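What follows is a single chain, given as C-alpha cells, in the form predicted on its own.
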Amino acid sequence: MRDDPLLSPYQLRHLTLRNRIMSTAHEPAYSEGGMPKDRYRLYHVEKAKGGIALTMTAGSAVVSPDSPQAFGNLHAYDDEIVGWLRRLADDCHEHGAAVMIQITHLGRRTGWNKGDWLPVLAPSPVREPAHRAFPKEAELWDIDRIVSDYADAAERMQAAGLDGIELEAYGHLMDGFWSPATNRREDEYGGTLDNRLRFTHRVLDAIRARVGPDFLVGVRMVADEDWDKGLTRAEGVEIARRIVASARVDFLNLIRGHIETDAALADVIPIQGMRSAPHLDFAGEVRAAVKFPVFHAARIPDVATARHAIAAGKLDMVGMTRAHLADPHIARKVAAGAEHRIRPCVGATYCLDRIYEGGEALCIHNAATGREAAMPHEIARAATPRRVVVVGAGPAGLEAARVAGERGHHVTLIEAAAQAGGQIRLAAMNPRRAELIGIVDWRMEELERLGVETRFNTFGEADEIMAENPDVVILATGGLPNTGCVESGEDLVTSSWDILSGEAKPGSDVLVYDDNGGHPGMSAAEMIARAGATVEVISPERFFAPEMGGLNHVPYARVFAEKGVRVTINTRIRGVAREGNKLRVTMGSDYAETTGTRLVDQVVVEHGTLPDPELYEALKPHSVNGGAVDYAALIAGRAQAVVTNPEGRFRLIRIGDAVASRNIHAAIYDGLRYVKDL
C-alpha cells in the first residue's frame, strides 16, 4: 500500500499531516459543563491511535455566552477549556495525529431557553425552523463584542497547543451575514457582497492580530446553499475566492446546501438510501477554481470513495467522520493491508439523530465508540480459553460470538434460521435501508476469520446445548412480534414483521398502528405505501415516531407526502372486528373514551417484541447464576461473578431482545459488555 494516495503525507504550511484522512468537526455531545473531559478526550485519542492524520474537535465550540450550546457544544469562551484541550491535544500528538477545533457563534441555530437565557442573535430577525428561536437583529455593539470573542477564543486554542482552528460558516452567524435568505440588513453589513463579508473579514483580522501569522486558520463554509432564497454557486465561489485572497486563512472546508430544516439538512448530510458523496464533485470544482487547500466531508463512508477523492485531485484532505464513529482505526487498517476488516459505516445515522434529540453520539453497531474508558475497540485475549455457546445470530448474538472469538474462546453459534441477522435482516428488506445488512456481513466475516463454529437451521434445545459442556451459554434469541396492545381482535391484525418479511401482502386500504415509535412501524408503512395502498398511520404519541431523530424522519416523511399517507396522533386502537370483507377499527385516546372508527382492508400493528422464555427457563436451574446479573459490575465494565447455585454447570447470560424489546445498538452493546471480560 506504499503508493496509496490516501496514505501520502500532506503539507499544510508548516504542519505535516501523515496521511489524507481526517474526521471533520462534529459535536458528539460528550462534553461535561462545556468542557472536553475524559470521555471527550478518549474518543479523539482512539482515532489518533487508529492512524488518522487530523481529528477536528467540536462542532462547534461556541465563542460567546449568547451562543448557548444546542447539542453539547464546547465553551470556547471559558478559560477553563485550555487545560482540558491541552491534555487532549498532547495525547493525540503522542499518537501522531494533528488536532484542530472548530469555533463559532451559532447565531440563530440554538435556543434562548438554554445556558444563561440570553436572546438568540442573528444578522436579521429571521427564524430558523429547526431550533425555533425568534432572533433579535444583531446591533453594532453585538458585532463588536462577538468579533472580540472570536479573537479571545482563538487565543485560547493556540494556548492549548492545538494545531489550528476552523471557523464555522454553515448555518451559523458568520454565513448568516452572507446569505440573502438571512441577511436583510440595510446598514454596512447588508446589501452588497462586500458588506455581507464585512463581519467575516473583521473576525479574520481580529484573530490574526491575536494569534499571529503562523497559527493555522481555516473556514468551513457553504459555497452554494442550493436554495432559491440563498447563496448561489456563483456567489459562494466568489466568497471562497475573496476569503483566500485575504491571505488570512490556510484551508477551506466546503459544504453545499442549507440546514434550516430537517429535510434540507438530510440533503447536506445524507443517510442510508441516499447518494454517497453527493457533493464531492462540487468540492473538486471549487478547489479547481480557488487553487487552494480544500477539505470536505459528506457521506464519504468507504475507503474506495475517499481514495478516489484524493487520487482525482478533488480534495486535499478527505473527511470520513461518521465512518470513524463506526471504526476509529481506518487509517491503521489501510496501512496494514487490512482494509477488508474495517467495520463499515452503514449510513444509519443513529449517531447524529441521537445528538439532535438531546443524546450523545453512538454508532449503531460499534458500542465502544464514546465509551472508550470502559469498552475496548480491540478485544484482549483471555488467559484461559472457555467453551462458549451462543444461541441466536441476530445483532446481539453475532456480537457476543465475535467478542468471545476475539477473546480466544471456543465458540459455537446456533441459529434456528437459515441465515444470520435476525431483525436486521427484516429491517434491510426495505430497499432504502438495505445497507444495514453490512452490520451482519462484517460480523460473519469476522466469525469466519476467528474460527467460530456456526450452525444454521438448528433449533437450540436445552439438552443439546448442555451436551456441548459449555462454560458459558449466551441466549440471544431475540423476540417475537407483540400485537397485544389491541384490546380485542388481535387475531385479525397483521404484524409489521409480516409486512417487512413479505409473508403478508399489503391490502389496498391499510391502517398502521404504531405503538412503538421507531423504524419498524414506519418502515412497514413506507413499504405498504410504495406498494400502492391507501395508508393511515395512527399513533398514541403527541408526535409520530418519537424514537427516531430528524434525519431518519426525513425519508419517511417524503414518502408519506408523495404517497398521500395520512398521519393521526393522540389516538389508540381499542379493537378490531370483522365487518363483511372489511375490518372495523374502533379508536380511542388518552383524552377521550372513543374518537371514531375506520373501515379498512388490513390492520398492521407495531408494538415491539416479546421474548420467548422457554429455553431460558429450561437452562436457569442448571446455571451457576440462575440467570442473575450483577448490574453494578455490568455498569462498571467488570466480569460477571454472581453465583447462586454452586452446583451449576455453566454461566447463563441473556442479552438483546431476548431480555426486552430494544434496538440494534442496545443488542450489540449487550454483546460487547457481557462478553469482553469472559
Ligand SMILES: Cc1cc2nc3c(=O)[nH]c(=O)nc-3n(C[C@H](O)[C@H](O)[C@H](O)COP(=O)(O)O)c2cc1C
Second form
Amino acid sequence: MRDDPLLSPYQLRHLTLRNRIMSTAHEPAYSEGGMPKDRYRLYHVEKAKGGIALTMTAGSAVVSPDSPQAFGNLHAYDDEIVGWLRRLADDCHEHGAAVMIQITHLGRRTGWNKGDWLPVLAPSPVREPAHRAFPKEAELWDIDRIVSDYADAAERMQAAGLDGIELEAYGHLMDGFWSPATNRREDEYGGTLDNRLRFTHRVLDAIRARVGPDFLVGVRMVADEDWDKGLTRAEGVEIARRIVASARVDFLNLIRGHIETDAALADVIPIQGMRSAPHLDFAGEVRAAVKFPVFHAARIPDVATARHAIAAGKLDMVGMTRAHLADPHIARKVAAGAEHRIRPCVGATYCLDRIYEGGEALCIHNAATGREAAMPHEIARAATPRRVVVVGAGPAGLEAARVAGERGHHVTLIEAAAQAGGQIRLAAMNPRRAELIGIVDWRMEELERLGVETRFNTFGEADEIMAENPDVVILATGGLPNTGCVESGEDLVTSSWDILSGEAKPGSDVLVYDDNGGHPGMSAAEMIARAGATVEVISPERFFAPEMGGLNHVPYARVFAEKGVRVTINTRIRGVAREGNKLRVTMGSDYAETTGTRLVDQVVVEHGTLPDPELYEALKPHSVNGGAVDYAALIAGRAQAVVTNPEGRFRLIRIGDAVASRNIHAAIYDGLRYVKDL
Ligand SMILES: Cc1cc2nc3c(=O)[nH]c(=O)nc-3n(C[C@H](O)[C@H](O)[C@H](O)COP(=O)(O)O)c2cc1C
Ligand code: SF4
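Since we've got the form predicted on its own here, give me the form predicted in complex with this ligand too.
Full assembly next; the chain just shown is listed first.
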C-alpha cells in the first residue's frame, strides 16, 4: 500500500499531515459545560490512534455568549477551554495526528431560550425555520464585539497548542452576510459583494493580527447555496477567490447547499439511500478554479471513493467524518492492508439525528464510539477461553458472538432463520435502507475470521443448548410484532413486519397506525405508498414519528408528500371490525372518547415487539444466575458474578429485544457490554 494516494503525506504550509484522511468538524455533544473534557478527548484520541491525519475538533465552537449552544457546542469564548484543549491536542499529537478546531458565531442557527438568554442575532431579522429563533438585526456595536470575540477565540486555540482553526461559514453568521436570502441590509454590510464580505474580512484581519502569519486558518464555506433565493455558484466561487486573495487563509473546506431546513440539510449531509459523494465534483471544480488547498466531506463513506477523490485531484484532504464514528481506525487498517475489515458507515445517521434531539452522537453499530473510557474499540483476549452459546443472529446476537470471538472464546451461534440479521434484514427490505445490511455483513465476515461456529435453520431448544456444555448462554432471540395496542379486532390487523417482509401484500386503501414512533411504521407506510396504495398514517403522539430524528424524517416526508400520504396526529385506534370486505376503524384520542371512523381495506399496526419468553424460562432454572443481572457491575464495566443457584451449569444473559423492544444501537450496545468482560 506504499503508493496509495490516500496514504501520501500532505504539506499544508509548515504542517505535514501524514495522509489525506481527516474528520471534519462535528459536535458530538460530548461536551460538559461547554468544555471538551475526558470523553471528548478520548473520542478524538481514538481516531489519532487509528491513523487519521487531521481531526477537526468541535463543530461550531461558539465565540460569543450570544451564540448559545445549539447542540452541546464548545465554549470557545471561555478561557477555561485552553487547558482542556491543550490536553486533547497533546494526546492526539502523541499519536501522530494534527488537531484543529472549528469556531463560529451561530447567528440565527440556535435557540433564543438557551444559555444566557441573550437575543439571537443575524445580519437581518429573518427567522431560521430549523431552530425557530427570530433574530434581531446585528447592530454595528454587535459586529465590532463579535469581530474581537473571533480574534480572542483564535488566540485561545493557538494558546492550546492546536495546529489551526477553521471558521464555519455555511448557515451561520459569517455567510449570513454573504447570502441574499439572509442579508437585506442597506448599510456598509449589505448590497454589494464587497459589503457582504466586509464582516468576513474584518474577522480574518483581526484573527491574523492576533495569531500572526504562521497559525493555520481556514474557512469552511458554502460556495453555492443551490437555492433560488440564495448564493449562486458564480458568487460563491468569487467569494472563495476573494478569501484566497486576502492572503489571510491557508485552506478552504467546501460546502454546497444550504441548511435552512432539515430537507436542505439532507442535501448537504446526505443519509443512506441518497447519492454518495454528491458534491465531490463540485469541490474539485472549485479547487481547480481557486488553485488552493481544498478539504471536503459529504457522504464519502468508503475508502475507494476517498482514494478516488485524492487520486483524481479533486481534493487535498478528504473528510470521512461519519465513517470515523463507525470505525476510528480507518487509516491504520488501510495501511495494514486490512481495508476489508473496516466497520462500514451505513449512512443511518443515527449519530447526527441524536444531537438535534438533545442526545449525544452515537453510531448505530459501534457502541464504543463516544464511550471510549468504558467500551473498547479493540477487544482484548480473555485469560481463560470459555464455551459461549449465542442464540439469535440479529444485531445483538451477532455483536455478542463477534465480541466473544475476539475474546478468544469457543463460540456457537444458533439462528432459527436461514440467514443472519433479524430485524435489520427486515428493515433493509426497504430498498432505500438496504445499506443497513452492511451491519450484518461486516459481522458475518468477522465471525468467519474469528472461527465462530454458526448454525442456521436451527431453532434453539434448551436441551440442545445445554448439550453444548456452555459456560455462558446469551439469548438474543429478539421479539415478535406486538399489535396489542388495538383494543378490539387485533386479529384483523396486519403487522408492519408483514409489510416489510413482503409476507402481506399492501392493500389499496391502507391505514397505518404507528404507536411506536420509529422506523418500522414509517418504513411500512413508505413501502405501501410506493406500491400505489392510498395511505393514512395515524399517530397518538402530538407529532408523528417522534423517535426519528430530523434527517431520517426527510426521505419519509418526501415520499409522503409525493404520494399524498395523509398524516393524522393525536389519534388512537380503538377498534377494528369487519364491514363487508372492508375494515371499519373506530378512532379516539387522549382528549376525546371518539374522533370518528375510517373504512379501509387494510390496517397496519406498529407497536414494537414482545419477546417470546419460552426458551428463557426453560433455561433459567439451569443457570447460576436465574437470568439476574448486576446492573451496578454492568455500568461499572465489571464481569457479571450474580449467583442465585450454585448448582447452575451456565450463566444466562438476555440481550437486545429479547429483553424489551428497543433499537439497533441498544441491541449492539448490549452485545458489546455484556460480553467484553466475559
Ligand atoms: C454529529 C455531527 C455533528 C456535526 N456538526 C457539524 C458542525 O458543527 N459543523 C460543521 O461544519 N459540520 C458539522 N457536521 C457535518 C460534518 O462535518 C460533515 O460535513 C458531514 O458529516 C458529512 O461528512 P461525512 O459524510 O463524511 O460524515 C456534523 C456531522 C455530524 C455527524
Ligand atoms: S450512525 Fe450510521 S451514519 Fe452515523 S456513523 Fe454510524 S453508521 Fe455512519
